[in-house]
Amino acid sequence: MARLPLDYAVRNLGRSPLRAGLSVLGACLVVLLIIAAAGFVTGMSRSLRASGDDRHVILLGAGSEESIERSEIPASVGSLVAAAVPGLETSMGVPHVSAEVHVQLPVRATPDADNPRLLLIRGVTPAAMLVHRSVQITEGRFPRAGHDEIMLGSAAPRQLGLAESDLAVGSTLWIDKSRWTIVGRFAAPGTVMQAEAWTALTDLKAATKRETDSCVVLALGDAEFADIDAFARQRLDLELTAIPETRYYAGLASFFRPVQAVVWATALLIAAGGLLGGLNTMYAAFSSRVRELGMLQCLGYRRGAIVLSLVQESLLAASAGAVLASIVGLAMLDGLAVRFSTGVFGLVVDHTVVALGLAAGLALGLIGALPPALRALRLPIPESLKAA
């Protein structure tokens, strides 16, 4: 079967530069949206895997396994387990083991701002640091117990719709009706942590009038997460649940996954759209020419080759806008920061997601020829060549 050469489906495509035009911006629209739906998905995916570690252990009160907000436990556990269990990773004789609080706490730049935003506060000890190795204090310093100080991750000030200066370390935040002194700014790169602000245990416990802890996460040297599990069941008491960190984060991510399941969701319905609107126009465009199609079947193209020729068309179009949308998705889109509501996680556009959204504009524009096509060369020749 003889085909027609691709320099005739190039040049079809510049005899009307607006129709290639809105061609290509289409194709490179819905091309975007895959990939920001696909950067979305990765990116929760990937912070929440990246917020725990296989050598660590949270030890939380029985029953709030999905949840530390909701979770209670006696203020001794701490102390307790690292008496308890031998094997634990230690620091200059310094064991591993974090006793924390965690809260959501709705948080002021001013005393009289009426728009509060809800930050996750997490109550620690210097321990904390030996425990959360990802994380880096990159100016200022750690909070000091019974002085209201507080260090700010480097995700907080979008997190509270702030500016980076309103937040500079000397400056101060109203925590419901108490104001607090920014001492530090930290990092913890792909994790949640860094859209936290930390203070000390004790401060915060005085803050929220509670006596009790949420979580104990410790560091697991030659101990085994069978020896932790064993202290909370032998505890009864104490009324514990041990679980490794990052199934607590994979059960986070289980709970978020509806949400990535809208996005996607919404992706491909606008997609779905976008492809109607581009069916159209290839409809327009082909029908317009019934009587070029019929002249190459007299010339004795087949149908075939024809229809081959068009598809080229369309998929050249659709790859241009592709492979602009990979470009546009590179530059704006990887790392930009979403918020969420335990933290602030990043857009990740990597070649995966490229690949990914390559992929859907060649489907675009090969789903998008072939009806019009086979449509337009439906037409016997005589009637073809009659057409207007």
Second form
Amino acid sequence: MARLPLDYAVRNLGRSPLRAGLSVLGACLVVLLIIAAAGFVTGMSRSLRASGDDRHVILLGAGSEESIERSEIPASVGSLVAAAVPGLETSMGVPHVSAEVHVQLPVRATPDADNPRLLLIRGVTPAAMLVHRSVQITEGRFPRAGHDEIMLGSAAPRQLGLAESDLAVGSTLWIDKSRWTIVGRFAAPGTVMQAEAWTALTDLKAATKRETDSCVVLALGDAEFADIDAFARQRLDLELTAIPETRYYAGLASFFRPVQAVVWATALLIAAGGLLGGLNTMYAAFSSRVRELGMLQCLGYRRGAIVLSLVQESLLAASAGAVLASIVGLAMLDGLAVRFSTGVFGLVVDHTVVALGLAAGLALGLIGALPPALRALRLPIPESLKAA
Amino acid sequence: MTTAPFIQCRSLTRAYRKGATVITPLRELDLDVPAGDFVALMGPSGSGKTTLLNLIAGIDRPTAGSLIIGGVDLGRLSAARLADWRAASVGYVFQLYNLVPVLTAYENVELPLLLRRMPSRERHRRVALALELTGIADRHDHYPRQLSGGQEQRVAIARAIVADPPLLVADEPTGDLDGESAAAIMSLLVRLNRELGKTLIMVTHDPRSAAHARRTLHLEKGRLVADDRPNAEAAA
Ligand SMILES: Nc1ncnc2c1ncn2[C@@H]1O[C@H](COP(=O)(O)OP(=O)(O)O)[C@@H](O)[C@H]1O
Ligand SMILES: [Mg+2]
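Please give the corresponding structure for the form predicted in complex with its partner chain, as opposed to the form predicted on its own shown earlier.
The complete assembly is shown below, putting the previous chain first.
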């Protein structure tokens, strides 16, 4: 089938620079939205996945498998499991067993600040640094016990909505009613931990008036998950459940799947609105050219060739918008920190997300042009030659 | 020995069904046109002139009867074959020129040639020749909006002849032009008929334009009512 030259499609775009501009802009916005949604969902999933290590096991209170924060276990569990299970990872004789308290507490920069935000405070012992290898202290030091000291993750300021300068090492924070001193900053790239504050286990338990721990996280080393599981089942008195850390975060991810679905649904609804707008523009543009399309058929061009040319025209505008959106997405959205109940995570605009955005842009160009093109060619040639 | 006429219409009928009513703009028309003829189609508005012309141009299909042009029964061609037949066999000249506004005169004339495989040198040669023949070569890089009506029609005629089809059809080609431009376009069409031997079917309201034809057909209510050959001696 003989085609119309691509140049014809290009120049038809130039018939109305305003329409072409709006088409490019519309496609750009829709694709940007899809990139943002995909970046959000990818970022959230990735941060939850990165937070779990397949050689780590979490011991939780039986019945609290879904939430560490709700879990309570005796403070003795850490030392009991370390003594009972041989082969756990050790460093210079210290087993990689981290007893922890996880609690969300309101945090203020000043004692009378309004609307404090919640931050996940993790009470830990130095063993936590052995278990959670992705945590790197970037400034200051690890909090000492007995001094109400605290160490902030790199994304904590964003989580709190506070300026970095308010949270410099040496400044103070108000957690609930008590005063804490910031002694360090840490990074834990890509994990939920970067949006937490860490403090000494005993200090946090004193401040929250609790005797129990939330969980024990341990590194298996030469032991197997079955060993830890057996320990949990045998020590009925401790009321424990053992779950692999990866499974815990996979559970969190599936808990948030409805949220991801809502994000997608919203993005797709708005994209559908954009598509309808695009259809409308294209209907107007093509229907004003019905007579010219009749003339082309008169010359011997087949309908298919004409539809192809009209679709090319729309694809040109849509792909220009999609490329623009990908550039903006990569430059401005990739890594952008967002605050969510899973903590702070970065939007991920990787090649999969960009490819998805580009594909969405092409689909938009195709679906936006096909019905108007077919409609513009609906009339028999003699009637289209009579069109205005 | 008599050769078959170039165009042969037998009981050619075109009807439109609109609900219960049937409109028949063309009714059982019999017509033979020899190759190289120049026929003017006249008649009151709504008498079926454009309907007949569109059938002959292969952009419409008969409801009944047969239409054979150059040995091809147009009623039997698929839509795609008919499109190919048009590209090779017929050039259409419109009252309102129908040039593509975003293409230059040259590019407009080139359009029919892009339908066939052809070296670009050959294409260029043919476009230049068509523009030369229609006397518009000096405006080849102008866009339609930069041309007068008469000049636009010259470009449109160049487009109709560039693929060298044996048949030209024109629907009121001077209907939108002033007297002087109309006369110039008419003498161009006459030259295409006389010098290049194109068979030419032209709808017109203007007796002065019709006077250039070898033969004038009068239609009324879809029927042929008169067939004048004032110039028949010249043709014979
Ligand atoms: N697509 C159509 N549907 C119904 N009637 C039509 C259609 N096209 C033409 N007609 C009718 O056919 C008749 C002849 O039309 P046409 O051939 O255009 O006349 P003209 O001699 O003025 O060129 C008119 O009465 C017109 O209303
Ligand atoms: Mg007419």
